[in-house]
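The chain that follows stands alone, in the form predicted on its own, written as structure tokens.
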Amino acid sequence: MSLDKTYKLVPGTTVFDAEQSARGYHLNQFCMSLMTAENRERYLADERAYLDAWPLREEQKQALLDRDLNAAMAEGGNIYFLAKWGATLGFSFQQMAGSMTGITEEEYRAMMAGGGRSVEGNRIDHAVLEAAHADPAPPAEHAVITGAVFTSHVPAIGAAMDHAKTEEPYWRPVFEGYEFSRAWEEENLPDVVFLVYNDHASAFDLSLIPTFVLGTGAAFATADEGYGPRPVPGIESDPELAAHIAHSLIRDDFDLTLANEMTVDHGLTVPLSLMFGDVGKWPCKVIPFHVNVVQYPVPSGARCFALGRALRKAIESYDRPLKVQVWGTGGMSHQLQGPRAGLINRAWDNAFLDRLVEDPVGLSRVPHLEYVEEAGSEGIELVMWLIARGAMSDLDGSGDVEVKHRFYHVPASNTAVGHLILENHTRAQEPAEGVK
């Protein structure tokens, strides 16, 4: 099932969406340097040098040599963004306007002035829009979720690893938790891992707190956490997948924040040490996401699970035969700072690892409050495995899932470490009746 995009029929219309903001983002950040008198003087003293120091399309730029707004939005342009390039170069906004629509600035004011441009003759054709809305047939193949997981991401575990001490009597039992889970993988290897982690203070001050963040980029660089970027290599992200996600989510009305920049920290990063080790490289794409569990209000655990679901729709309306699949991180119980320091309950814990399994609907209704008395302050990133959960086949009675591997380990510095992979198994479709 491909996403409604009927918005792109509206003639003499471009809507910017996803996959516009993809194609011109050099473009509209360009425009955006604009907004300083330097980069002003500097690029009307010589265009094309100040154009060739971006990394933009030859027609894009092009599009601004030529003054032609409208290839310039075919190129991934925005208005709001190219109006600052209009700006440096002089022109008004009805003078922009008009040059878009064939006339001059004087005719396009005189236009407005008789009351704008009619939206008779400018609505979709009839024939155009049933034929967009006729019952498309359903794509030969698409991307499937194959499986979950869960972890732990102490940052702790990825210092252990970056200097050589995962075989010291404190940190083996937690390395020989993830032997398994590393031979999995290699079996099993996704085309994509859709990563659900908290950014730490790194990517996000408190000048700017969103509650989720789908990242949208090509790539993701590793993030400098005060003592440096950890040696592992940024992501390989899958920007059309992503923009895909971002389409379907915000139809289903989850606010979200895309980044096409930003840096991942060890939430992120320790989660793919552990699973896939050592490497130059990581061996998949990986679509980051960020949900916020620093400042309060953070999203309810029924939140995080409405989300999950949704997401699993998202991925599988995608019309590419890819493999994906969705990791929830943090946790388990630890609590950082106050008093309460050190907390860890492993009771909590392991009722906590049964119940994602055999209860999530009821576990989702957890409140806020029980994870902070029970699992720390820090423990309330266990929302965020519940994305994962929901994301699975079983909650729709449409497949099953398989409890491939449990972990849990005391401590890792000053966590709880919990480890789990769900393998999704999802039910061919039976045919519909009357159809062999």
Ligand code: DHB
Given for the second form:
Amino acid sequence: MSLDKTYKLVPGTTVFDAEQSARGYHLNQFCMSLMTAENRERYLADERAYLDAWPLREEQKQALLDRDLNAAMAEGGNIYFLAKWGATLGFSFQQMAGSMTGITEEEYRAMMAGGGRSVEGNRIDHAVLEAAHADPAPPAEHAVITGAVFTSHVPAIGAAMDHAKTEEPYWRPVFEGYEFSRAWEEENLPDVVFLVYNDHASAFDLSLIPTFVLGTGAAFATADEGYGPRPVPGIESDPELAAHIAHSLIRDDFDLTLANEMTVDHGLTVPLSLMFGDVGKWPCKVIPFHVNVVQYPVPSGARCFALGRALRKAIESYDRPLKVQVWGTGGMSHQLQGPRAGLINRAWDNAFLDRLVEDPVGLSRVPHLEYVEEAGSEGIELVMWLIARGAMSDLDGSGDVEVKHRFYHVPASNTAVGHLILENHTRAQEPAEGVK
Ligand code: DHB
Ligand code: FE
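Show the form predicted in complex with this ligand, please, because up to now only the form predicted on its own has appeared in this conversation.
Starting with the chain above, the whole complex follows.
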């Protein structure tokens, strides 16, 4: 299954998608730098010197020095960003658009005054379209989801590791619960972890409250949450797989926010520490996926579950033979605020673990109110686990899940620690009837 990018066939235009965005990231960010009068002045004083201070390819710099917007677009530039550059040089939008058409400014103006360019002769060539829609050969190989990991992400667990307290009587039982997990990860190391977590007022403050954020950058640094950044490596991602997932999920009507730059906080780093231990570099790539559970309304369990199902389709349509794990983090019961702080509901948590394995569809219908009432205000983090569960192949009958490990412990700081590992076994496709 390859993704539909038929829009690339429309003649005489460039559709700015995640692929183009990655190609033109620094070029477009350079354009944004021209939004202050001071920078515009510096640019105009010495264009070459200003451009050289940016990590741009020579082709990108040359396109701008040549005033060649077609070349700049081919190099990943986007017209709204390039317009900042054009404005700096005193070009109007009409001058910029006209400069790409191969006719003079006067001719372009006259064409627009005459009603604009006709769509006739500017549609996709019929033969080209038919060839594109001819049955594509299925990809010879594709990515597979090998398992799901569910775990709490309590910051105090990270602090216990960072300050060598894991052997203390308070912490020992918590870390013992993850001994199996570390060995399992060593044996089943994926190429990529798709890590679902929530940012806790670290990368996102109240100026921007996106519901779902997919990290599409190449690397993400560890956040400073007030105590200094944790002494753990930042993550390296797989931006090509992330762009593919963005394309597939958004085409499936999940309106994601894409982040090329953000820091990642304990919600992401603590699960990595728990599963991989104290390492100088994480042993695989990590794609971060943030879910808003800080300010209501937060997404429902059902929406998260549906997103997980679409995520499996996205990952398994990627035509490289990667092994991918999906992790859901946060929870279990915890209440961090108010006179109700410290609330723990063992019975509810354990029923959640049971249902996550055996009745995920029913569990996905549990309303927010129940999470808050039964598992505490911050227990709502558990909706994120439904994304990882939704990505398992038993849900559409194409495979089975196997529980490899289950662990529950109270307390770690203010929470109950819950942890589950599911292996995902996708059955080989049966040959179609009559085919031997
Ligand atoms: C705690 C737990 C969390 O999940 C979190 O994000 C912050 C604090 C705690 O129990 O201390
Ligand atoms: Fe949290």
